[in-house]
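What follows is a single chain, given as structure tokens, in the form predicted on its own.
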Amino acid sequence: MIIFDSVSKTYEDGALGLKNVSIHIKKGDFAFVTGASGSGKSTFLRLLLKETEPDSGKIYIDGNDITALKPSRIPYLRRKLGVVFQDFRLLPSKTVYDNVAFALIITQTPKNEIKDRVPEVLDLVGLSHKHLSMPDQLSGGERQRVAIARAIVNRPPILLADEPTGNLDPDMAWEITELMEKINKKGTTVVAATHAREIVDKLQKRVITINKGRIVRDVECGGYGDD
């Protein structure tokens, strides 16, 4: 599903992103990417999103070499990737329903299909009763649920999450993590970059630890470990 083959990235200011990283994340995996700030976690996700390019090595998603992808094909790649951020990134002037529907509108999904899929995904994240609410009327946990609904409404095979619980209290953080696990059990591959040691320790999923741009630990079922 996701393969990094000897991938290295150094930024123009000399900051190291990744150094000779090779890893395989299989279809249906739930993998945490952990490490200290500046370790390379965000670079890992940015490379998958084609927000930056590697200096060397190859990256494959679903058998396709995305390092060779033409710019015109990048939007089609991103349709395979649902993305959730720490700061939610909701459209403040749109309702919960319209925030989720927007992800379908920009991919020119037929209106009748939008009417079916938005309620379906809002039910999945437990927000059917909030469909007419505005983002500023929601709690942090509810806003992140909307962000997850928007990320998965196109039914992408991969969900990427960049510190998805970073702005939430512990109870809300655990609810969001349980929701991602529920989505994973439906067949979606989940890759979550996180500092949340207690969640990683509790969930006991695959843990990939990055330190100074290198993968220093990769366990199929484990806790956060040492940075």
The other form holds:
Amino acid sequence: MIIFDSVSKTYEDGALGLKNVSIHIKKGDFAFVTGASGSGKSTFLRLLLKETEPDSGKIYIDGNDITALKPSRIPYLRRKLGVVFQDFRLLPSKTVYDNVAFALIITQTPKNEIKDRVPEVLDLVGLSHKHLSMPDQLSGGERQRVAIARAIVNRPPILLADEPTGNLDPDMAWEITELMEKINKKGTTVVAATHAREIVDKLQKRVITINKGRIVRDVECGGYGDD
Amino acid sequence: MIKSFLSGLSYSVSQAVDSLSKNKLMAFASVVIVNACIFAFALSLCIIINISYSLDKLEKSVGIELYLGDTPTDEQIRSLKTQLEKIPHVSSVTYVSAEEALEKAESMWGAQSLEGLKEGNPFPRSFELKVDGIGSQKSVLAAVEALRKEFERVVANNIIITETTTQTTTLLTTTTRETTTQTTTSLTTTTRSLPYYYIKPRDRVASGRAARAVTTTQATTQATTVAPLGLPTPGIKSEAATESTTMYIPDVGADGYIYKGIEYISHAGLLTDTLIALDAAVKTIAVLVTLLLGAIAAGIIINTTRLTVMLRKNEISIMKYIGATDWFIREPFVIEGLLIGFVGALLPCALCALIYSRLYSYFNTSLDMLNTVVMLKPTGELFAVVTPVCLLLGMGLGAFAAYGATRKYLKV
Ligand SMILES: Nc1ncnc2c1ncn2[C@@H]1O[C@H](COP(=O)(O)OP(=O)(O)OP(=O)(O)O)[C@@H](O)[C@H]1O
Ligand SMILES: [Mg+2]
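After the form predicted on its own, can we look at the form predicted in complex with its partner chain?
Okay, now the whole complex, with that chain kicking things off.
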């Protein structure tokens, strides 16, 4: 599903992003990416989103080399990658419903299909009753659930999350994690960068640890580790 | 394909309207700023168009008049006309018979004041030449001078310039009738730019029809009134008329030869030179001022739009993350820019038109005298140009600025 082949990335200012990273994340995996601050976790996700380009190496999604993708095709790549951030990134002027529907509007989904799919996915994240609320009327956990709903409403094969629980208290964080696991069980490949030791330990999924741009640990089924 | 394009467009339009209504203050500020810029631009455009309009009118009124002696026969004059018409850059040649000249003078000064002239018509036959542009005046004059020499030879030997006759025999009679209306309208402007209306010297009037001319009553007593040039004016009573007429003295060639064919050529040489110089200067300044104001308007509109886009850069980056295409993100902004540009340009144009139409009617009623110098373009005609230009500027800039401003934030 996702393959990194000897990928290196150094930023313009000389900061090291990734150094010779090769990894294979299979379809249906739930993978945590862990590591100290500044180790390169976000860089890993950013490369997948084609928000930044590697200096060398190749990245494949579904067998396609995305490093060779034309800029005009980037939007279509991103439609296959649901993405969730620590700061939720909802449109503050739109209701919960409209925030989710927006992802379908931009892919020019027919209106009646939008009407079916938005309530469906809001039900999945448990926010049906809040569909008319504005983002600023929601708790952090609820906002993140809206963001997840928006990320998966297009039914992308992959869900990327960059510290999805970073702004949440432990209870909320666990709820979000459970939600992501639920989505993963439905067949979506999930890659989540995180600092949340308890969650990683509790879930016992694949853990990829990065240190100074290199992969230093990769376990199929484990905890946060000891660093 | 088309259906999805249309649904995309309807999304963009509703999105643009939505965002305008949500950011009312910003939209209002943008419109006001665009209003102010376009207003200044429209105003300068009005002034510039009017200046060159006045100049053009003035330039068109500057013609060349050829006063003919008594010697040439009608046939010779006919052939002269065709010769004149062949001169490059001559747009029209109008023959004015002595009778027509008298009629015109009557219609200007009243039949009464010219009563004494009926019998011995002092007005010469003449040609009025219109030139296609003021810049051609000099070359046409030169050609006319050359023609004059040849015509003189024809007149002196009483021959006809051969090639012309058949096709032009009827010309003189028909065209003069056709052009009468045109001539009378242009006459007003012609005489305004020319201080005098030329008549033949008294002795020559007498030569043909003197006997009857002398029988006139009171008018003859006044006939000795001294005209501005210090020459006696025949039979003209009214003061105004006296001031507006003068005699011409037939031109004299280098060897002392007195022209008998085209006796006198009248043209406003100084006015022509001034107009040529003025025309170039004014048009250069006009273009510069328009460009400058246009550039200032552009700068302000672009910056305002940039600000509105910047305020929504988060929104743009979110759209990028969920896979919106650049055009999909951009379209609502561009339509918003178009809308702001449209409203922003239409209002000042309407205001300008209102002010201008008032000014126009004021100039044309109260200030009739000034009207001869300042020739205002009719409101409708002017704003048929100004409004589209302003709309194009406003909407074009709005759309362009929105396009440019989104570029930066689309690079995620
Ligand atoms: N856009 C950028 N330009 C320059 N340097 C960058 C950029 N983004 C990240 N870096 C640098 O690259 C390195 C890796 O950053 P990255 O964001 O991948 O770390 P991270 O593991 O996500 O850290 P954190 O846990 O704090 O989010 C850091 O040194 C960072 O300063
Ligand atoms: Mg990070």
